[in-house]
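One chain is shown next in structure tokens, namely the form predicted on its own.
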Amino acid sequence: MYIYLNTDFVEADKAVVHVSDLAIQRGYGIFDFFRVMDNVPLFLEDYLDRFYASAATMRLDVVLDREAFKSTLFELIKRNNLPMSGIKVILTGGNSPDGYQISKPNLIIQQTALKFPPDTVQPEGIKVITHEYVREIPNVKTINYITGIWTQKKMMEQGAADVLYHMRGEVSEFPRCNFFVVKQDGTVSTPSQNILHGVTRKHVLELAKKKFTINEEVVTVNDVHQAREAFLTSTTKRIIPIVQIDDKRIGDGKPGAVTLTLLQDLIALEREERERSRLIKVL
């Protein structure tokens, strides 16, 4: 297996960064993650938009422009030959002279085998719990996941699959996923503030517009308790129904029709994207 580090493709066990890197010293850096299906990176332009925007916000220079980045990525995919996989791109704060100043960032692109989520929804749905917290610079995909990792013990103790952040009664996001509710009138609603704008979230919103009324707005814990359905979205999970939040059941406690419809629409969109990208590559 190969990893791309700054300017070279290196064997995975030889890819290292110095201990003075700000990612190690201060947890300063960004990353992004996307899926590869049949050696085709899905929705690549969307992920690159977010990656370069995150880098700019965090004052980190990306040594590769978009075209050079894509060429490098396709070469990595070719070398590793993992048709179904995930790509993680990390941009660190660089080897800092004093452990505090940003230096020349280290760019890391790594690929790992990834089992794709099933084409059917989880029949039972999942339980989530809430935690009062808002991420720093929430519109950026930073490498800081302290609270998400720290709350894992709390999740396990309560038999929950994930933790939903909120602040003063307004919900925002999960550590690695976006959040949606389906209100009693059938409106599909998702938080608009203090969130990372997920690529899967973007496409689910576009799909939902074709069939339902949608709102990007403030969503409260009370809205969730009164919702007909709730679900999360992410690159690796697609869409997963939520049937319980803390000790409160959502709707009838089963995955709902809107959730099921949007999942099948998302799967179809992924297949279309794969074929479209293949055609562009051939041309």
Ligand SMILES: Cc1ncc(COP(=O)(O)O)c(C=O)c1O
Contents of the next structure:
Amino acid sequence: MYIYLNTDFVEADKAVVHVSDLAIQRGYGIFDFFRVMDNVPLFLEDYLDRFYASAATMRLDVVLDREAFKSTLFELIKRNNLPMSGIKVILTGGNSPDGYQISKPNLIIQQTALKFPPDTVQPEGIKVITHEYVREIPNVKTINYITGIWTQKKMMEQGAADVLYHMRGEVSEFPRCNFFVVKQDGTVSTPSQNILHGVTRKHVLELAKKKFTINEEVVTVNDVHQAREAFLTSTTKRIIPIVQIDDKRIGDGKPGAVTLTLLQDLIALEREERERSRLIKVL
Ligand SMILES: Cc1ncc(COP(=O)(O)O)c(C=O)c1O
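Could you give the coordinates for the form predicted in complex with the ligand, as opposed to the form predicted on its own above?
Every chain and every other molecule in the complex is listed next, the one we just looked at coming first.
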């Protein structure tokens, strides 16, 4: 297995960064993550847009321009030949002389095998709990997942599968997923603020717009209690129905029709994207 590190493809167990890296010293860095299916990176342009935007906001230089970046990714995919996988692109604060200044970032591109959630998750749905927190610099995909990792114990003790962040009753997102509700009038709503703009969220909104009324707006915990359906979205999970929040059942406590329709539409969109990429390769 190869990892791309700064300028070279290196064997995974030889890919090392120095302890002076600002990611280790201060937790300073960004990353992005996308899926590869049948050796095709899905929705790559969306992820690259977000990666370069995160890097610019965090004052981290990306030495590879977009075309060079894509060539590197395709070469990595070819070398590793892991048809169903995820690619994580990490950009750190770099080897810092004093453990505080940003330096020349280290770029790490890592590919690992990836499975979708087990088949039981979509038909049953999940329970989530709430936690009061807003991510620092929410529109950037930083490497800071401290609260998400720290709340895992509380989540497991309460038999929940994820933790929904809110601040004074306004919900935002999960540590690694975006959030949607279907209201009693059939409209689809998703929080507009204090979120990472998920690529899956973007595609689900585009798909939902074709069939339903959508709103990007303030969503409160009370809205969730009153909702007919709720679900989360992410690159690795696609769409997962949520049937309980804290001790409250959502809707009739079963995955709803809108959620399941959007899941099928998303799977179809991914299929189209794979076909499109294959055609471009042939041409
Ligand atoms: C904080 C946060 N919100 C939302 C998401 C979902 O984004 P995407 O659909 O691009 O995976 C992620 C992904 O890891 C995330 O870290």
